[in-house]
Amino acid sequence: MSKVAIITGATGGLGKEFTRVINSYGDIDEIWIVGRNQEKLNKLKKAYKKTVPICADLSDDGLEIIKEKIKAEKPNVRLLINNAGIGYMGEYEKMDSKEVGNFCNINCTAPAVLISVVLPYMHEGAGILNVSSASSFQPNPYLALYSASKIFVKNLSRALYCELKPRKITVTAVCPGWIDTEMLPKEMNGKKVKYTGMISARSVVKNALVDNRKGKDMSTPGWFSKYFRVYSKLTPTKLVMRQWTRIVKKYI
């Protein structure tokens, strides 16, 4: 039985680092990279041995392709790591029903289903890592839609860290700031973005998986991930919200 560690969103900037640092591992055997690019899931198998290419679009019918390769092979499911996701920044009422359905497919519905069809073939030991965000820490005005999300996937990882801990099986919820990948706007309406405690894809994947590894249910890499945690407890949703309007509504 194979032992199996699997990557959504594997061809963007997060899931190629999980990718080049779990291809080192002695305890996995493949890596079954997930995305909607074959022509970069092609590069990715090119570049590590391990990698199982599996061309899905986890806003249509990307789960079950997914399904029914772990149902006909039965793996041992070694990591499940939830990274695809999509992000928007602007008014929610400039995105129509369509992106807004997508969007939570592949932010919430994404994980949830993965998880449940993944169970069954984890055993002690195995970790789940699903990404979340420090916008889980508070609503964001002009990030509505993708900081309810986060707080959804981060609230479904620190619930099932308790419910699994039996089994133990470590769920890690991954909760870093700005992350310098291309998923982030350098520029909008004209104006440079600049993003407050920026930190590195291969910083967020070495933390995150030390963590895991560690039983931790949440890393959150970076100092401002550490600082924003703690500060968007003690200070008052509303007040949090107004400064982070201010801040970003320039670029708007």
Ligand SMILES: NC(=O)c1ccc[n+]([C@@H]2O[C@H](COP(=O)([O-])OP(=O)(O)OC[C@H]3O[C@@H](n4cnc5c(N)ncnc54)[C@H](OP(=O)(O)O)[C@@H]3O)[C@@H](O)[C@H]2O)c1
The other form holds:
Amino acid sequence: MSKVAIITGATGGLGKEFTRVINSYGDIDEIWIVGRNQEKLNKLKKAYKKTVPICADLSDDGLEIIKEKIKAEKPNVRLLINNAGIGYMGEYEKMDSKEVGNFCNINCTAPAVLISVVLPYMHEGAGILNVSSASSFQPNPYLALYSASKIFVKNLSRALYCELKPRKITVTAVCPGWIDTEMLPKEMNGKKVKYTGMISARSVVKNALVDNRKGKDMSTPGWFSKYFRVYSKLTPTKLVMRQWTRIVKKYI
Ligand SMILES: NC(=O)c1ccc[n+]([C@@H]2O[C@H](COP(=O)([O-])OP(=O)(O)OC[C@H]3O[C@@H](n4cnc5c(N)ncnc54)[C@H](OP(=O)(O)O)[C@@H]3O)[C@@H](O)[C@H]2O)c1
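Could you present the same protein in the form predicted in complex with this ligand, rather than the form predicted on its own shown above?
Expanding to the full complex; the earlier chain stays at the top.
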């Protein structure tokens, strides 16, 4: 039975780095890389021998494609990395209802469903990494749906950490601050955007995999995420939201 790692959003900044690192793991035979962009998936396939591309749109019927493959092949899933995610900075009312639905499908439904599909194929020592964000530490106006989706992912992850501990499956919520990937626009509203404490995908992935292996329920790479986690706990939420709004408003 093949020992498999599944990575969603494998074609993006963080996903590519997860793929690169896991490709060198001796105890993984195949990496199922999930993304929408076939060209990018093909490039990864060429670069990393163990990869098996799965072209799937997680806002649509992509989950069914992955579900069918898992049911047909019954792999031994050693790692599930729920990494695919989209972000939107701006006024909530500017998103139409279809965009809102798709957003929730990608950021919330996909990780929740994939965990339930994969769990019967996981055994002792397996790991689940759910990529949340430091945006999950408080609600963020003008990033409202994104921060709500990341709160969903973090809370699901932490609760499952407890539920799955007896099965010796570690569930880790990965909560980085800003990461230098294509997700972040360099400029908004004609202004260069400043990302305080931005870190590399390499450092996020390294920390996340080590934390999961160490049995941790949370991974907070970089000083910003660690600081913000504590700050948002100690400061009234209304004040944190006001401070955030003041910063973000100039870009909208
Ligand atoms: N960048 C940051 O500052 C930051 C900070 C904290 C947390 N995060 C989280 O980190 C994760 C990875 O983000 P990233 O920075 O690497 O972003 P990215 O470079 O934009 O990559 C996003 C990935 O998600 C995939 N994706 C988007 N829509 C999809 C859909 N409908 N169906 C299937 N896949 C879809 C993309 O695949 P295709 O290209 O093939 O469409 C891509 O592989 C996300 O969950 C994000 O929220 C990012």
